[in-house]
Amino acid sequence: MKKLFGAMVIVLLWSACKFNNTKTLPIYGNRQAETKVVNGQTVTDTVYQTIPPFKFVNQYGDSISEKNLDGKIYVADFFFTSCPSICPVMQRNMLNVYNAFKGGGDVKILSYTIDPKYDSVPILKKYADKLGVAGNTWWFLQGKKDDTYRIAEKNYLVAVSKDSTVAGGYVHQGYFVLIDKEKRVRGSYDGTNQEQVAQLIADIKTLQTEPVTETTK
């Protein structure tokens, strides 16, 4: 009975460890302390850098806003369509990214065009119907175009820009920019590494499984 009940105690504490072993991620980009008052008591808390509004329109015709990301999870990238060297790659990786998630309906993916003159609404579905890409959880965006290279370089922290001297005619990062329910970046990953995109879905598992605070109800 003693042995029975010592083997009992190492499997709950075995269990206690597990469970507390909890990975978080970090929080990138600004941040800044406000001081408020609470129930009379002054109370110092963390306010971090998010996502601001926007409004794109996506492969649908359908006009896309930070609203319609409240409460989800999403990984956001920039490609556009006549990419000849990074963007493919990028796409058949995101795709299993894409098929991980589409399941359910917590977890977005925003791709943004740095084309968007001539990456209209008919050619994003036609590009996205050619990804085998369907219904609403990975929306390909056009907006203008400063708008876009704003969001861009300032809040997503991904380097795009125009040059006529490199095939294409446009040179952008390929990182694949993780954003919690809260609109914070949590997460940075090469898109073009297959490593950094498995450990882009461990961390989006990761989210899903964070406490929603004051802030997202």
Contents of the next structure:
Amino acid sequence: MKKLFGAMVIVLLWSACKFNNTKTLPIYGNRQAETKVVNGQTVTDTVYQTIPPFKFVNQYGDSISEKNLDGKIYVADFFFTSCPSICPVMQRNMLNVYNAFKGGGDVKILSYTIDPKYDSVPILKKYADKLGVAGNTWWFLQGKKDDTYRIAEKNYLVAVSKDSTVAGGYVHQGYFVLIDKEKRVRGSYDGTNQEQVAQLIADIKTLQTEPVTETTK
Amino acid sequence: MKLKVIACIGFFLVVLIISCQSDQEIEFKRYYSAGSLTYQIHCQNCHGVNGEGLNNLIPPLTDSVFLKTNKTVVACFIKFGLKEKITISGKSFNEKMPPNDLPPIEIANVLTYVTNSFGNKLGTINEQQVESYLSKCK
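Can you return the structure of this protein in the form predicted together with the partner chain rather than the form predicted on its own?
What follows is the entire complex, opening with the chain shown before.
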């Protein structure tokens, strides 16, 4: 009897722990310690790598920069409209993300084309229409090819390159990258894998409840 | 004792059913199961696990009437690709399907799978049929 009681207590404790444990997502990229003086006291902050300023054009012909994403959570991926292999799977999965968040205003999706020569603004618009994407939740972005590859490899895909031993080519592998309200990389997911994309949707909800720290401002 | 009799009868029935399966059914199963694998490898990315397609970009494979009336040309679509305007389930598509240069037996497998899944039921499309369809591609 006593033993049983003991076991029950353990189970209860365990479950209490489990439910109290709210998940926080890792922060990817380089970090630096920055010391500064606030109110006469020296404090040390950790400064995380963030997505740098950029300028691209969306499917409506509007110019889009990092400013349009201030205070937003967003998902970025890389694709091209004439891609025959993995893109349809990625888009089918990204549509799940789109449908989950298109109502609110704080989550966006950015699909950067890696074939800007062919994927002009009208082509991107037509593609979005056929995919059933309207409004300003999901932007298909076109810019200089060099800019796209640079931001992809140096910034968005840092989470991927860190965990992988394969060199280069991540841009073509269908990753969805999760960026928080402070422009930090918080996760990367295989966009061709439905379970991982379900995890992405759950992680976005986690980020939505995360308070914004004003330390870096 | 009773249990044994039941078991015996059961076993007998199973044997009977298996051996009674006609050659046709066996042929169908062979094509169909091989076709499901070919589908996963060569078609599923685009047309989806359930043949659902992708909105107005990729047509679904659920339009039985289209598949039936075009039974003799879908093999050509697969082997040589397709970029004509078509109407599927009332929606028109003017996209591009890339060619998929599979041997006739694999085309027969995958067509048997597609035309007997997702709500379609057109029976076996065998290798000989596919060969004759392919010889008439435009």
